[in-house]
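As structure tokens, one chain now follows by itself in the form predicted on its own.
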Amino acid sequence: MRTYFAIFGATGNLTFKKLLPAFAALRTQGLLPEDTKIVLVARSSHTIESYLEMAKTQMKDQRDLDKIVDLLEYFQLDFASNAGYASLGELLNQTPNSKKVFYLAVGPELFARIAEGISSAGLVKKGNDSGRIAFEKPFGDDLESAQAINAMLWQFFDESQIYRVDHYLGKEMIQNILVMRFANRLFENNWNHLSIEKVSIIAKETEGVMNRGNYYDKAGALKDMIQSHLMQMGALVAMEAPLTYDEAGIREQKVEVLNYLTVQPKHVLFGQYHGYLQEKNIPSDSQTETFVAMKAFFNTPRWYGVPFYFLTGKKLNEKVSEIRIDFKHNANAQALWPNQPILKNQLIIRVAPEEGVTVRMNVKEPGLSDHINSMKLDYCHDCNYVGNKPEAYERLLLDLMRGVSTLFTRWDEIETAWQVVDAIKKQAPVLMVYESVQDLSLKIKKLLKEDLL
């Protein structure tokens, strides 16, 4: 069966930096269906030759283009033109019973028109799994707008045909969280409030907004990172064991635990880095937050009383995404060695830029003394992969073509996350302008009583 993969927004950064390289990698590994056609849809006037010349200047490795050049076809489309969609239909319907995937690498303001256009042209039949649509976050600006987008999409697609892309879910260590938890009794038997003191979910960046000012100032750190990436990470850590290790089982448990997530406004800190107002396309009076730290609770029997700290921000001291699990003190050990510096056990799941797991544990110092040292057991995920490690988009595109939706976000997950975020926004925490990480760290310690940076 032929697979048509139509990318709307084919002249955009996402296509050049992520999608086309991912297709090239999949083909190199023999994972791309042989009868695949990638249709590059955009409003610009291009021939395939002029498009390829432009792509060479935008892509990191031009060799990626060479690997898939025979699969590419350019199609100019006025997104507002019904006739244009009809012409696109003639192209994509050349092969009967073909599979059609539509990837909307465009702003959400175009979703409705494109969805209506491909439906009216007969390119998709509601409920027929041979037609699928995928799009990137942001999934709306708030709960109301997200509901409106979703209601519109449901006019033309069933939920099973809609794939909402959160690229964090395609990262190796995010996928590894459930394996670590449920395939290791060592962790699962202690994965609860009896053993765990706190959980910290952190995504820090050293750079500012760069050339994303137009988008970022409308979103801010809360919507850009907390509502999607960090809440998804939190759900995977906090969820109960799924009945089945498939998309239905995993998604059900994620939604269930998100319904128990609560945040008190007094436990939320908004920050904005000094110099943000001078960035390109940022209003001089902007109150958009570039940093969020907050304490939350999953009010389930498993996590009774355990705080979950979420932290994300720009212009910080390092670029890192990780999950820190801090275990409680072992009272028996402290009684046995009352004068020894016995540290708490800690598990760190490193998501980016390096992927791996670190476990901190106490051991006896070598030699004749009885001194106890804290040591780290380190698993380097990257070190155990031979060849080029898959990027998140490779897995996501592969699953999209196969119809596997485990790593995509279901509507009720998004709805629940927006309810939490909207409640935080309504309280409008005071915005702190920070000139240094030290200033920010002191404020976090004062508000949340934790050193998260």
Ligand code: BG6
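These numbers were taken from a predicted model, which means no experiment stands behind them. Residue numbers count along the first chain shown, from 1. Basically, rigid core = biggest C-alpha set you can superpose within 1.5 Å across the two forms. Compared with the form predicted in complex with the ligand:
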Contents of the next structure:
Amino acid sequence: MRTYFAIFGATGNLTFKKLLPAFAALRTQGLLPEDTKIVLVARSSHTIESYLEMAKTQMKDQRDLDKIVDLLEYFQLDFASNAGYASLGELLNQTPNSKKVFYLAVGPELFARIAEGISSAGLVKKGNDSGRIAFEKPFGDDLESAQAINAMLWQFFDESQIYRVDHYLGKEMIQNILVMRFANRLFENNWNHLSIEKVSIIAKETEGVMNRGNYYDKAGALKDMIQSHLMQMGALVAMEAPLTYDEAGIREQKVEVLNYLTVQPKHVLFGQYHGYLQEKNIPSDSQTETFVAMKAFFNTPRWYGVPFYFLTGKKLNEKVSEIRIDFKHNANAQALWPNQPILKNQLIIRVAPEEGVTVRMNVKEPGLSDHINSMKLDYCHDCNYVGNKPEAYERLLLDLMRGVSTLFTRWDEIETAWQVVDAIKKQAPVLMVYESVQDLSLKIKKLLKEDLL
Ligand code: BG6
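Now that you have shown the form predicted on its own, what about the form predicted in complex with the ligand?
What follows is the whole complex; the chain from before opens it.
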């Protein structure tokens, strides 16, 4: 059966940097459904040749293009024009009974219009799984706009046909969180306030806003990263065990725990890196945060009193995404060895750039002494790949074509996340412009000491 995969926003960064390379990798592994056609939809006028020329200058590895070039077709569309969707319809309806996947790599302001256009051209039928639609984040700009977009979508699509992309969910180590928690009794039994002191969810970046100033200045770090990626990581760490390991089971528990996430105004720090105001397309008086650190609590019996720290920002000292679980001090062990350093256990799930798990443990020092040392057990996940390490988008595109939605966010998850983020925004945390990362660390240490973070 033919599968049409139509990418809206085909001249954008995401298509060149992530989607086309992911298609190339899937094809190399023989994972693309036979008879797939990738239709590149965008506003600008191109022939397939001029599109390929442009793609070559934008893609990291031009060889990726060679692997899929025979699948590509370009289609110019004025997103506002009904006639445009009708001719797209003629193209995609050439093969009867084909599967159609629409991938919207465009801003949320276009979501509803495109969904309506696709539907009016008869390309999808509500409730019929042969037509699916996927959206890049951000899904809306706040709770109200997200609700409006969603209401519009539900006129044309059933929830089961809608795939809201959060690319962090396609990352290997994010998929590993539930396996680590529920396939290991060692962790499963200790995953609660009795054993855990605090949890830190971290996504630090070294790059600034680069050429995304127009989008980023309206969003800021809270909406760009916390509302989506970090809250999803937090939900996977905090949720209860799913009844079944599938889309319904997992998403049900994620949304349930997100309902219990609370943040007090005094526990939010907004920062802006020095030099942000001089970046391209940033207003010289912008108050947008490029950094957020906040202390939150999941008010459930499992997490009673355990702080969850969320931290993200641009232009920081390193590019690292990870989850740190700090266990409580073991007073029994300290009583047994009163003169020895008994350090707290720590589990680090390393999401990127390296993938793996580190566990900090106490062991006897080798040799004739009775000294106790802290050491690391290290698992390197990336070391175990045969061939290339899969990118998040490979997994997501594959699941999208197969119709598996576990790694996509359901509407009620998005809605709950927006509720939390809107409440934080309303409190308008004070913005701190920091000169350097050292300056920022000092400020954070001080706030932690004063229990303000
Ligand atoms: C995107 C954000 O969703 O995630 C970007 O819009 C951010 O601002 C990016 O840079 C980070 O993703 P990753 O996979 O590089 O950690």
